[in-house]
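Only one chain is included here, represented as structure tokens and corresponding to the form predicted together with the partner chain.
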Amino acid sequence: MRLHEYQAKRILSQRGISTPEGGVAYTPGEAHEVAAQLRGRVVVKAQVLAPGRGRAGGIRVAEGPEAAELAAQEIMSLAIGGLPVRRVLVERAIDIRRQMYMGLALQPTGEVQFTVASEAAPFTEPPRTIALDYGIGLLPFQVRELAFALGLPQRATEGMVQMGLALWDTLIATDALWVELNPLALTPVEDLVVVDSKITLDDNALYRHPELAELREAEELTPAESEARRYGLYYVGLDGNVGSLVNGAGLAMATSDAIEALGGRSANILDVGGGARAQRVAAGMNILLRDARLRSILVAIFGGITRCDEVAAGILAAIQCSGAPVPIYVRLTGTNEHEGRQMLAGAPVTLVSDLYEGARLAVATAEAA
């Protein structure tokens, strides 16, 4: 789960990193009150989860309370990449002499990646990295010879020291699998203060982070995703116009990649997931059905844990509520399949026995459309 910059400052300073003094800010008046308490110049930062903030106009500086009001309203009226503003962080101006980045990222290899460099990303010179061994994490020496390399003063050497370790703790503490600071900034009196940063936590360990749970109440999901989540589905949206909802990931990417490699395009990417009864395929059903966008929809099951009877009892159950707007192809196989195909055959869907030549159908019904 990637986590607002707001949060992810909260977590840093907590562990002793610097980061700008601040508060988060819900209406262009609150923002007015952070900014008063803060005097002087303030940055005023849109905290949205979509890359591209600064372009979009999501980052002010304001000169004091009420300039900062002007622009939290104005950044709170922008959409940036689909999601619209709903809070935004006030922080005092930092006088920056220099930018540059620190990170930690663990691997799929269980090594972890130790990144500093002399400018913020995205890099034109090649970043610094070492690979750490987890057992032993971040030794001092190691961000030293770094610190030296970029050539910091002595001050912001031993800084960056400080920081690092208390970044790796951060690692360590929040099961993070990822934690950048991005910029970091050296001031002129040689302090080091953390500009930006992203942390990515591992969701599978959320429920040993209590303190961590307010966290999920802020992330930002589409009505379909949320409305996927509600019912155990993972839902991801695409532009195209053909809908496939299949059991497991893998096959749900599969699918959509034969969907797109037939020159069709792909809807979105439903997954009902492993062992899904009745009320769950028709949960994710509904949401094909009830999107407009759709030419055509391919049910593609492959039936372990899944019983393809159960999937059968969704569908019509879909159908019966929302009606078959489009063309609907299926292909059911493993457990139960004969019960399930059985089940279908007065159906208004078109079974097939093959994946391949489902989406064949389904591209083909679209792209006729």
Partner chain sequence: MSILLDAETRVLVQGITGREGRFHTQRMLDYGTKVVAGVVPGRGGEWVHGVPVFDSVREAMVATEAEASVTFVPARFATDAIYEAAFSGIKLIVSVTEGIPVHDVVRLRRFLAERNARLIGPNSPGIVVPGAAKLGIMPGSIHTPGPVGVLSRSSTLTYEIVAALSRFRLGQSTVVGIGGDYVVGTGFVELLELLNDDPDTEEVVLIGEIGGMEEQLAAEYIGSHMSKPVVAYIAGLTAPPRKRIGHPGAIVDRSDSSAQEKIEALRAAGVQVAEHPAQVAELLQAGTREGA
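Since the one above is the form predicted together with the partner chain, can you give the form predicted on its own too?
Left out here are the partners and the other molecules; the chain alone remains.
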């Protein structure tokens, strides 16, 4: 889960990392109020989870409250990356002597990469990166050595050590996958201040952080994503016309790959997970059956702790509720496979013997529609 800049900065400042003073505004009038409290020159920044805010005109410097209000009005009329701007961050503008980069990124191997650079990203020269053991963490001497390599003065070097350790604490405390300070500003008095920041949290760990899970903005989810979350389903919308319902991430990727390899286009990945009962399967099928983009649906289930008869009951319940507006191909194998296939024998679905056969039929149907 990606956080907005203002959300990330709030987390960072709670751990002692210096960020500019400011506030979030949901209307141009509120931007005026925040700027009036700050006094002097401010920066008005669109808060939207899309790249290219600056190039799209979503970041502007304003000399006073009236200019901040006008800037907010213009920014809130934009759609950046296809997303409407619903809020802006109004911050005190800071004097910047030098822009740098600092970041932590959890790798699939379990290591954490600590990266600093003498410039803001994108880099023109290779940044300096060291690999950290997750169990040991970031040590002061490691940050100090990199700060020396960047040629920072003594005050800024010690500031970078403290900031690096706080950044590590943030990564661990929030179960983040990625924490980035870009740019990190060196001021004329040799202080370090975070100008912009990004935090990406591990969705699988959000159950340990309900206060962070609440930060997800409901308007940023599609109706299908919102409904899937209510039922504990994993849903990713794509731009194709073949829907798929599976159990397990590996089978989800294999099914999507099979559809694409046969010349089709996946419309989604809908994973009901392991051990799904009929109600959960029905909820997932209803999401697909109401999707007007779909021209066919492929159900691919490998029954282990998931019982095929429960899957069949879910499919039947969904069809009874939403009908069968497009051809549905069902591949069931594993636990209670025989019972599940028997239950679907009279239903408006086509039972297939394997994943490849189901994908071939689903793609051919979608192409012919």
